[in-house]
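Taking the form predicted on its own, here's one chain by itself in structure tokens.
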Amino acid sequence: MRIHQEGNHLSGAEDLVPLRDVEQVMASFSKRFLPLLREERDRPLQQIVTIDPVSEKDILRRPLLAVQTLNSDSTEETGTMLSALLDPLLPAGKVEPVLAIFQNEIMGTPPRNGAVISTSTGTILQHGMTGGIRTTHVGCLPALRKALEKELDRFFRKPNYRFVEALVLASKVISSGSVLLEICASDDPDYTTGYVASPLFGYVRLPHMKKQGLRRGGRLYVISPETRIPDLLTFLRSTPVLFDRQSPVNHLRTHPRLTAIPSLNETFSPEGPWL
């Protein structure tokens, strides 16, 4: 499901349910709709849902990146810990090139509709950069999605759907292998808290990744250098990945300013059919 205005990309989700599930989904995306509608009355407003049935066969299931959150009071310190995260994860030198990337073309641009590639060595990929690359065919199963988001409410001050969605989709990105990392802002102007991702360290949440009212902000993926484009987008384009359980948060390699968000220890059993 997506909602522009004007070709502007406001609003999306997605989820991958059991075929009798269909009908509630559609329900809960409707209502994403609504408060949008009445806010920008003066101004056309457009929701599109897409419905793909894929196979059951085709589902492959995975565990969702370890959390942690980042202990920041400003954007300054969120900036000096994103180069620390950032330093372990790229070439020597690297961590400029790449940095400089995200702030000119995530955070320097209008928002895209999916994320922008570059190498490791700070190189832009040109696929998919008049709107970007979208992730998409990756959903959780109903049990983790509500066991994760009671767990997060003892957390975070301001727990919505947003967190667990950003998380589903940044977990896609890195179980394909050849993402090394993920810088993520929120190009809500009131929501400043962004992430960076990686097979390093898990789900890394960083608050004060922008300032207060800023219209900007999207996804940079950081692509290893023998990665084969071709395979990379099938994958995040097209892929159906199901999570079902999250990787254990003793599995992090973690740092003195970082606080592990416990993992789940439920297992959950999906069923089919599924779309």
The other form holds:
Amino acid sequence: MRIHQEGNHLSGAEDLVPLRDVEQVMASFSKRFLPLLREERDRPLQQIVTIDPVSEKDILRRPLLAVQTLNSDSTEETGTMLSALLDPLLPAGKVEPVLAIFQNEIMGTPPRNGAVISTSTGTILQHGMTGGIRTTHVGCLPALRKALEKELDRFFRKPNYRFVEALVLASKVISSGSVLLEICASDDPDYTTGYVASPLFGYVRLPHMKKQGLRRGGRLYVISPETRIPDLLTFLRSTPVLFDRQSPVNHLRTHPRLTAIPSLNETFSPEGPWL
Ligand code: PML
Ligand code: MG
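Previous: the form predicted on its own; requested now: the form predicted together with pimelic acid (PML):
Below: every chain and molecule of the assembly, starting with the one above.
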């Protein structure tokens, strides 16, 4: 379910659920968006519902990325850490050009409907440059989603209500095997936490990714040189991926400023069948 205003994406929610749960999930998404739809505004919003039936045999099952969080009190501290995280993920000398793309194309222009893609050497790909690439067809086992949501207030400073959906999306993007890293800042002016996702560090939550009140944000996917772009786009846009388990933290690269959160990582074991 997506909420648009004159073709611009404002908010969205999606899941991969058995047929018998569709009605209930739709009702819960509608309830979530009702306050937004009721807000008074000069231009009306559109509520767009898409139901895309997929066969169970086509669903890939994957573990979520492991989660770490940065302890930071300012955008300056977070900026320094962002460069330190990108350094081992990119070829020598490419941190600056990639961060410049993030600053110019994501933080320097009005929000797009999806992600921008660049190569690890700092070239922007034209695919979806205007509207951006939207990653869809993701889901998370309900018990796993609940287990994650239960832990949030214990470990994260608020606001944190966007965390689980961002983790699910980033986990799909990185599971493609072609995306070396993703950098994200929310376009919500009141939500200042962002993240960097990568196979090496997992999902690193970054408080103070941007200043409060800034209506700018979005996602940058940085891909490896061997990437076959059409295959990547097909995977991101239409391959159904269900996240059904957490990831162990023991394979993660970490850093003295990062805290890995075990209970968001390896404690969950699914109960019973999904279907
Ligand atoms: C978005 O608004 O779509 C981005 C959400 C980023 C969530 C970061 C977090 O809370 O971990
Ligand atoms: Mg968003």
